[in-house]
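Just the one chain here, laid out as structure tokens, in the form predicted alone.
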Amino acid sequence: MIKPNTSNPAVIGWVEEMAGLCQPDRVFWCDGSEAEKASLLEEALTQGILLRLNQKKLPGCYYHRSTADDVARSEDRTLICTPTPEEAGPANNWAAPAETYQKLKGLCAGGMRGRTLYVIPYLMGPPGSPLAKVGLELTDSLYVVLSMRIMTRMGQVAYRELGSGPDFNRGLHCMLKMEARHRYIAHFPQDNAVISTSSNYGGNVLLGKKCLALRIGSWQANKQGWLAEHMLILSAESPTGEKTFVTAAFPSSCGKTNFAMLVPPPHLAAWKIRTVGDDIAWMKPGADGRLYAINPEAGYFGVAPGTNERTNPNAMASIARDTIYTNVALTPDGDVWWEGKTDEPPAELTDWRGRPWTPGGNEPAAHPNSRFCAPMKNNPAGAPEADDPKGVPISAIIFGGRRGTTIPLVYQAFNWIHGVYIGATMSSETTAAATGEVGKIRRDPMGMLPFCGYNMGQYFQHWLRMRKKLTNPPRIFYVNWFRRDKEGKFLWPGFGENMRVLKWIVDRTHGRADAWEAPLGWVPGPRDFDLDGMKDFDAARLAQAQEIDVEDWRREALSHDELFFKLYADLPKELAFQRELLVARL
């Protein structure tokens, strides 16, 4: 074992325990150096787990394949280990801890043999902010190690953060043989560990990521008063240089990146759009009343398909030089394509499987949930927020999801209790960054329905909660991007258009903006929503992008039960007297 970079004894006997465990040829201990960087991407590339891109297109950029059946989160195989299955409540798979423990050191006993086991010092959040975790991840994946780097402050600067105590996060990935069978990735709250075996898959390796920030990190806020949410915080400024800053919960695939790294349309150019975070935020009750929230991670980890110079600039230049992609299709002379990066793909392509691709197929060349784990300082619309360790005041926390009825495009909430009530009802149709069939309708409440790491109903009452610790708590929304009319085209064209939505919410929450209530909450009407410069869109395409049928609702609210029924137990009486209201407006 090459010598321990820190002397905490907490860390150095929990690595010895489970090096003992693993039976790695040997232990490297990362310092996060540029050094090292240099010296591990070489021998990834040595071994083959990278390929090196086109130095002179994608400077510092390099490519990953996973193996065909993993490519996406393993929801069926992740794991809420709590004492007891009420704990980790219905939405949720349980799992004994004791059992659990069991099985999986049995799977990990000598699962490193031949391979380095790489001890990963990482921390969540910004230095010294009240909210900053640290965590520890083992394992035998270069992959991985490299995508920590990205993703997380790690290095040095965790275990200072961390100091001699023994409260971090402890993290076991091993790959073993990467049998579908052996996949899981297991949650133990009350430990603060995660072990993840049989997946080389960011969702379910980069432990700092879902596990850690959400799942572990849910556990703890309930605990502790504080909230860790599946949101984006961005930074809008208008033109007189007024920063308003705001949440937003979408499930994945539904633009919450292109969202966080909005570019105005000309007719708003002069608002400035700034990214805090995409992907998620931890927030907590400051002193003065207002929810303050820092983003944990340091990177961006984010889906390719769709991603281009008209849908996200920002990410284009983000993504442009010391990323890491991961089953996109590669283009003869090195350079990165995927479906939707241009108009008409390349006459010849190497698909994401590795094999030849040409236009025609029926095959995409890219895996839909192909990615790209670039650095959060690359992005040019980068807020200098980001690393303040106190946070951002949050004024607005908006829900959303991709629907192609009955949701409107944008209506707020008529207060904090009925705005938890529409967070908690969002669905979405699903998409490839799981696994399971795509296009379905599901309940995804705050975007958290993977992610939370404990009881729902609990977490509901949770966010009920903490609106008795704001005097000033974020007005909440929900918008629908996704609307579409009778021809199947979308009713809004989205995008950078979007400013106009969230223009009209930056305004309600600083008492500018007028609104009509409606039997869903306050709405806009055409007089109070900025359509100047659009082309194909007047009042009355706004009209059907906010239509309310009432019958569709009816039957929208009846299908809230899904949820609910299987929550009853737990759900929060004021959720289901929030159905009650809703049913007697319609």
The other form holds:
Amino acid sequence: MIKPNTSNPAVIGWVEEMAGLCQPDRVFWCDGSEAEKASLLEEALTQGILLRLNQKKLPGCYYHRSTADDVARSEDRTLICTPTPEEAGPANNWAAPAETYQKLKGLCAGGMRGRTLYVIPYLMGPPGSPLAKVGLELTDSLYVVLSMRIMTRMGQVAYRELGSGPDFNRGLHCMLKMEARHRYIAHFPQDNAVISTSSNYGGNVLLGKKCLALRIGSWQANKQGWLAEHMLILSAESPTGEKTFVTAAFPSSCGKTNFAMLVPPPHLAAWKIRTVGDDIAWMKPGADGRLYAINPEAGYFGVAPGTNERTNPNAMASIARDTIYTNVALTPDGDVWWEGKTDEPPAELTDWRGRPWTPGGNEPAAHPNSRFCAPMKNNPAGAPEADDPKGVPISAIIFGGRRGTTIPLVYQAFNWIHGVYIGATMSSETTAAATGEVGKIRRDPMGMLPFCGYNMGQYFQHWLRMRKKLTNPPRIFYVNWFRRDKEGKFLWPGFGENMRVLKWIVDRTHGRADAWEAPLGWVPGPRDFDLDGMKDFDAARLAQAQEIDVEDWRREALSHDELFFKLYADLPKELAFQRELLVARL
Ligand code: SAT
Ligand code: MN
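Please supply the corresponding structure for the form predicted together with ligand SAT (the preceding block corresponds to the form predicted alone).
Once more the chain from above appears, this time first in line as the rest of the complex follows.
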């Protein structure tokens, strides 16, 4: 064991205990330095874990290919191990803590023989933030080490924030033989601990992200009076220089990264959108009664397919250097490609599985959930506030999902309780970000279905309770970029044009835009919504995108009931009451 680079006794004790269990040949204490990065990269190249990409085109960029069955989050293998099943609730896979520890420690025993155990100290959030948290991840994956360097503030900064105490997340990741039957992502919120086995996929193994920042984070937030949410955070600067901060919760692979990096269309070019975060928000009431948010992460783990100069130029700039790509396709000259990067695919590629690929076949060249992992500081539209320990005051919270029918482009909740209801009944078609069927409608409350670390009914209760701590709460909205017309064409052009929706939302929070009362909430009237300079989109098209079909909504309200039935034991009665009101208004 190389000498530890911290004197924290709790850290040293725990690493010794885990090294005793996993029996690696070597323990490597990461310090986060540039020299360390260079030597670990060399090691990853030598071992074939990473490939070096064309350094002229993509300086500092590397490529990783995963095993074919390990390409997305495994929700059915994700466990919440609270003392009682009621604490985990009916929307989680519960497992008993003692038995699960025993089983997983059994799997990990001797599991790192012949390998190196890397000790990764990391900080989630800006140094000095009251919301920031320290984690320690022990892993035998160099891919994880190099990705955690990008996604978190990794290295000595974490030990400095931790000081001499024991308050850090204990994350153990063992690759083992990567067999699906031994794949577990087990959370022990009461111990602030996670064990992940037999996977090397981001959401399963970058333990600061979904595991600590959302599942364990939400459990702690419930106890401590704050919110850990699956939300982007953006800053919208108006032509007069006024900055409004907005969060938005969409399920995985529904455009959070694109919305967080939005480039306004020419007509609204005087607005500046900047990214505070693209995936996770930790939010706490401030002394002034507003809700303050930080982005706990330091990088973007985004979906590659569909990303291009038109859909997201800021993402393209972010991933032009110092990025790790996973499961995209390769060009003969060491560049990367994915579906939607260019209109025409290159004539020949190596696909994400390493096989020769030419256009015209049925299989995509890049995996639909192929990813980039890029440092936040690469983003030309990065908000300086992302490093502010105080966080940013949130004026609007947007919920939304991917729905081809029924759900209008935008509406505003009547009040906080109604807003919690529209968040709680959020729904979306499933995507490739999780294993399982794609395109099936499922209820995904607040985009947190796979990430809430405790009972969903109590989570709703917690949301309702937060209102009492906020004298100036964010206004709540719902959006759906994905509605289609009868011919199956998207009604709304999306991407940069989403600025028009955002502008209405921002103006509403400042009391500047009008709205009409509709059964679902407040909606923009034709004069409140800026359509100037839009091609192929007019007031009639807007009316179609905003249509509320009463028959469709009767069915929708019935399926809200299905969710509520499942959560019945802990469902706040306020939400059942909101459903009654909705049905009455319809
Ligand atoms: O879970 S990941 O972080 O890999 C991406 C997502 O599903 O949101
Ligand atoms: Mn996500």
